[in-house]
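Taking the form predicted on its own, here's one chain by itself in structure tokens.
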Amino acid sequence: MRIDYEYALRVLPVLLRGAVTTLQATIGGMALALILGLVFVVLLRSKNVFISYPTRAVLEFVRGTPLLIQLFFLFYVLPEWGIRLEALGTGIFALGLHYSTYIAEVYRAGIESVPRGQWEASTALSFSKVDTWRRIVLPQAVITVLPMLGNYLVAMFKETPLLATITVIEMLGAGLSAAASSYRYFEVFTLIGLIFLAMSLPAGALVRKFEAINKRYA
């Protein structure tokens, strides 16, 4: 099969506009996942079983169900209960919620890697709990888990095509629309794959940089 380069150049700007939406969804979803993951891990560490047990149940439920089903539920079912979000907002929320359950475990591992003596030293110095977390625990924990966070960022980026199923015109959605009108699927999907690769390679390099930082401070 021969590539129609003229058509490929014509459709490229459409795909690049979709790529901007893909990046918005990835960045927004990752920002939400980082925040929710921290909230979840704090709740998990609570000594109150009425807080930690329900939190664990929520995490297991979200991790145990496919992201696609969660997208459909948020976009198609919640409006029946009067809760409506626009498509991109729904996609960002679904990505953030789904990946926050995994990031919570990453945070937990990082927090547990902080030596117990650090906690005891903060108590001896009369640090408040907030200062202990902000100035002692989290800076050390984050350095430890940076490579894993980078891996989840790349994974989330590659899952954004699922948002096309809820009418988000990201890169795959834009490509499907263009291909449906021209029937030139080969060029469209080849370009989509190349764009994803071009955007994933720098992210992979960033992960390797995080790993180098982690080894430096290990």
The other form holds:
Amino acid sequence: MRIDYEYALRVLPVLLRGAVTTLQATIGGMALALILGLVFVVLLRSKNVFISYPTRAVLEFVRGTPLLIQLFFLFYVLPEWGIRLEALGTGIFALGLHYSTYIAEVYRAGIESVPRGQWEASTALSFSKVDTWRRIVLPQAVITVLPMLGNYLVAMFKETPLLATITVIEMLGAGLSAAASSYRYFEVFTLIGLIFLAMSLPAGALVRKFEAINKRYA
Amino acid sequence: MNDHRDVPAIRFTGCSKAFGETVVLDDFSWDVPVGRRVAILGPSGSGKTTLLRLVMTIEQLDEGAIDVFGRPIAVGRDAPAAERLSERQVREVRRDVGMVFQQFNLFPHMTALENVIEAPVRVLGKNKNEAAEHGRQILRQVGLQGKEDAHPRKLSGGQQQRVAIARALAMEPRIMLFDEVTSALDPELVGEVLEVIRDLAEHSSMTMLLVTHEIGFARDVSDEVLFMEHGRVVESGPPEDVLGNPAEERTRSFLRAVGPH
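The form predicted on its own done, now the form predicted in complex with the partner chain:
After this comes the whole thing, all chains and molecules, with the earlier chain placed first.
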């Protein structure tokens, strides 16, 4: 097999434009997951069982069904009910929702890792509930779980090609349409793989940096 | 009426507390006059730590009531709705009380100075610069000049406990609770912490409750000793009586057990 370097060079800008969309989906999805995850963990920790039990059920449901099915459902079924989102928006929402259910558990583990004495000291100093969470508990919880959050970021990044199935022209989508006319599948998919690798390696290094920070605190 | 001479710093009225089947405080009533330094002694599980934690509202009282300078800070679970306290009421009264813990419980993500000024800034609404200046002064007072920017993990146990004392003092409480503050320390670090508390007792008019196993320290600092067992007071009185010439056999055997002093 002959590798067509010239074609590879020509298709690279197309793929890189797709990569921009991939990054948008990842950043948007992660931001949403971080916020929704916090909402879920607050509901999950509620002392009211009418709040905490349904929340747990929703989390189990979202975690127990494939992201691909959720994508299809949001993209093809919601419009029938009159809810219309553009493809990328739907993709970001699905990624964010799906990952928020895992991130809620990460937060929970982080919150539980904060020693009871920290809550007691906060009570003794008469901190308000909001200040106790914002200034004492969450900063410590987040430091503990940063490496785990980093891992989920990388995992979500690598799942963005699923968005190609709902017509989002991210890297895979861009590559598929390029390859459909050129039949140069080897060049296209090799390049896509390399671009993914080039972006996830620094992210992996970041996770290890978080782990190092973590050790320093322990 | 709050600062009237007759109003005790802390008043326990019929206080009871159990953890599951274990009764740790049993119909306990007691007044702590303003400015009194009380050493609380007793075998582990006698309810002395719980006593402090109830005042600090870290534990929920089962029955009875606790007042601080005449204002309610805690009521039993079964109190009628009209007597229940709002979070805001409790916070208001609690500002008069500071506590130092056995395990220090410093905030690990903050420097020594940040630990000390966080509550004055957040809770009392103090200006940050003023709080920092006051914080430095208090850290100096507990012998930690130059350690302002150190994180707790860089400090020895004795230094950490002194930061914790400074943190409580920064709120300018009128009552200080010390819960076995030297029990988690290596023996060679106990002295520096006790020295700080001695100094505090000498140079302030704060009311102090000290749960301790350091008999010599209790004798020096306190003007009342309370000996507890099974959630009840076995005997109380001036240190020279309770420690020097205890009336109860239980007290005598406890003092023998904790060793020469």
